[in-house]
Amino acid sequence: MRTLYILSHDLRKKGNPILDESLDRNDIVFPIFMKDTKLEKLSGASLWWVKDSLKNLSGNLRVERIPIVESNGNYIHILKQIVNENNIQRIVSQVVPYANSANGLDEIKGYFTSKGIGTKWFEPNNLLSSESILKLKINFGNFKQFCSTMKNMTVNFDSENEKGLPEIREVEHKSENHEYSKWERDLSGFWNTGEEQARLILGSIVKDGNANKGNSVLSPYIRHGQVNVKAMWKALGEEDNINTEAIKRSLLWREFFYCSYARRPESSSISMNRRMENFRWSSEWSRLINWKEGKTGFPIIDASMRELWGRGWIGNQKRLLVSDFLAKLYSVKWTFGAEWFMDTLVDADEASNYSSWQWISGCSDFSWPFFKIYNPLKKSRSLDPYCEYVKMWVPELNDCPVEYILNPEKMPSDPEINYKKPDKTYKEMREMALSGYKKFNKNDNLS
């Protein structure tokens, strides 16, 4: 049977249930990747990752290329053309448990089933099934309860046995020819996007866990399905290694965020803690620009933001630090930071991104409280005590003494150091943030 395979969060050959089933069925498979904002937000760094990964995957699947088909809201019309041009008899895809994606797949299924074209949607790259993600009884204010519930859940592990390939063919359809920008070419210097690299990193994690307290940089491979999450969970569970517990916990947070976002897609723009929609955020847009460009005057913040732009990725602690800085010390609404992350992270994931931003800014119903504010000066000392990281990404501080990088508020004026000190001290910014929050609480209680 001639089968159209719409790739999504499953850019891998090994442990791919769609390819395995197609082999068993003797199907002829025509793979494409569909880009449509009505189905999923995909732009910037994460789109670059898809483009680069598809080059690797096409080689593994022994086809010249896997096209990215842009449908711009007309996915039914474009799919009709592809189905007719290639005499397709069946359409398969993996579920992505975002509301827009699920609705889009339902629409595709309804239309093509009525035309006599078979469809089958496979389970998402999650520990939970798509039904559980939508229906599992959860108290969103209690992550510990969710973890307890997950302990009693049965995870149906996919087979990771090496199988052959079904017959793969390139679709006959004119698609966009994506050229790499200079920014994307620069990203290429930091990453090997192939699934083989993902397996190497995963193997190291399973063996050593988080023993060095660093970041595994596995997140983009998980986001784009080059790591089978169920197989990863199984492998981590089989190792008697205390260092893997933190990694398993991060996977549970991912499931938790997916459960929240699948049921409440409006959380990409509306605070789940509805009262925070009335919070008076700052209208000083220069703050947002300085934050994006890494020019806040706090070296650890600036280095992190420049790494985000240059590499398309920063570690989890730095993500929390810069998010907290923007939403609280700068009092810029979390949505602006969340959209910047969606554009600049190679692992940008709607569910995790928007849920994390709501959590850190005190705007969700499972929040880190607004009044708990990270101190970037203390964090700088713990994350980068010798300022090696800062000097890597903020080269104008290469000749600056470490004591001033760790405490930029006391940095003397020096024409040879082209780095602007912060406009306000951390203490002043914290007091202003808490004062605004206190005033908001008072007015909210009176209304």
Ligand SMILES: Cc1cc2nc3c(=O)[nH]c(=O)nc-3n(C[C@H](O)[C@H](O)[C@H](O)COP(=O)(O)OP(=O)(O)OC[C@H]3O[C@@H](n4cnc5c(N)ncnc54)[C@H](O)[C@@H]3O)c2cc1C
The other form holds:
Amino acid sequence: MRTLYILSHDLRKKGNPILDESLDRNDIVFPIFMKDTKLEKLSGASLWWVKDSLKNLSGNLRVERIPIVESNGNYIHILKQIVNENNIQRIVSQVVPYANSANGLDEIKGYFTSKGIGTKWFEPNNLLSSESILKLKINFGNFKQFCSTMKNMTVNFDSENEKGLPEIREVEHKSENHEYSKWERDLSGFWNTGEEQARLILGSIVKDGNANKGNSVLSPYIRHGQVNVKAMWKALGEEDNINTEAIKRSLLWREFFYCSYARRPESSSISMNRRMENFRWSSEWSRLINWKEGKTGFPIIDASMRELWGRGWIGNQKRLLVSDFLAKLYSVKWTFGAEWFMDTLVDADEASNYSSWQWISGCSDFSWPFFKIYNPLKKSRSLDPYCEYVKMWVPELNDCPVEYILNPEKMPSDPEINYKKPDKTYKEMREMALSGYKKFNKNDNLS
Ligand SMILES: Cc1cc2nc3c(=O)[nH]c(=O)nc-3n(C[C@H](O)[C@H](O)[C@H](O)COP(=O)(O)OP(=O)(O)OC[C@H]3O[C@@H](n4cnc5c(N)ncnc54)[C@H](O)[C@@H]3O)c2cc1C
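For the form predicted together with the ligand instead of the form predicted alone, what are the coordinates?
Below is the entire complex, every chain and molecule, led by the chain shown above.
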């Protein structure tokens, strides 16, 4: 049977249930990647990751290329063309449990079933099934309880044996050739996007306990399906140590955020704690620009933001630090930061990103409270005491003594050092943020 395979968060050959089933059924498979903002937000760094990964995957599937089909909200119309041009008899894809993507797949199923074309949607790259993501009873105010529920659940894991390939063909369809921009070419210098690399990293974590302080740096591979999270969960479970335990806990956060986001898709732009929708955020846009460009005057924040731009990735601690800084010390609404992350992260994932931003800015129903504010000076001392990281990403501080990098408010003016120290001290910014929050609480209680 001629089968159209719409790739999404499953850019791998090994242990890919759709390819395995197609082999068993003797199907001829036509893979495409669909890009449509109505189904899912995909741009910037994560789109670059997709382009690069598709090159690797087409090599593994032994086809010249896997096209990225852009449908601009018109996915039924474009799919209809592809189905007709290629004599397609069946469409398969993996579910992405965001509401828009899931609704889109429902629409596709409805339309093509009525035209006599078969469809089959496979389970998402999650520990939970798509049904549990939507229906499992969860108290969103209690992550610990979620972890205990998860402990009692069996993760159904299908083995990852290499089965061989079904017949794969390239679709006949006009699609754009994607050239890399300079920024994308620079990203290429940092990453090897293929599934083989993901397996190497996971293997070294499991076998040698090799994880950078509990960080696997697997998030882009997980986001794009080059790692099967069920297989990862199983492998980590076989080698219990502090690192593997920490990574398993992180995977539970991911499930938790998927459950939250799948049920409340509006949380990409509206605070889950509706009260916070009335909060008076700052409209000083220069703050947002300084934050994006890594020019806040706080070296650890600036280095992290420049790494985010340069590498498309920063670790969890730095994500927490810079998002807390924007939403609290700068009091800029979390949605602006979240959209910047969606554009600049190679692992940009709607569920994890929007939920994390809501959590850190005190706007979700399971939040880190607004009055808990990270101190970037203290964090700088604990994360980078010798300022090696800062010097790597903020080269204008190369000749600046460490004591001033750790305490930029005291940095003397030096014409040799082309770095702007902060306009306000951490203490002043913290007081302003807290007094704004206090005022808001008072007015809110009166109304
Ligand atoms: C403001 C903010 C925005 C974020 N946006 C994203 C995003 O767009 N995409 C994304 O994958 N993660 C996001 N995270 C979560 C987390 O920072 C990254 O997943 C993590 O830094 C990836 O590093 P790692 O692969 O070394 O994680 P590890 O600690 O090795 O964890 C293993 C895997 O678990 C998942 N994970 C880890 N921590 C979290 C978490 N807190 N929430 C959800 N999943 C987690 C990731 O898939 C990760 O690869 C965000 C966090 C914050 C604070």
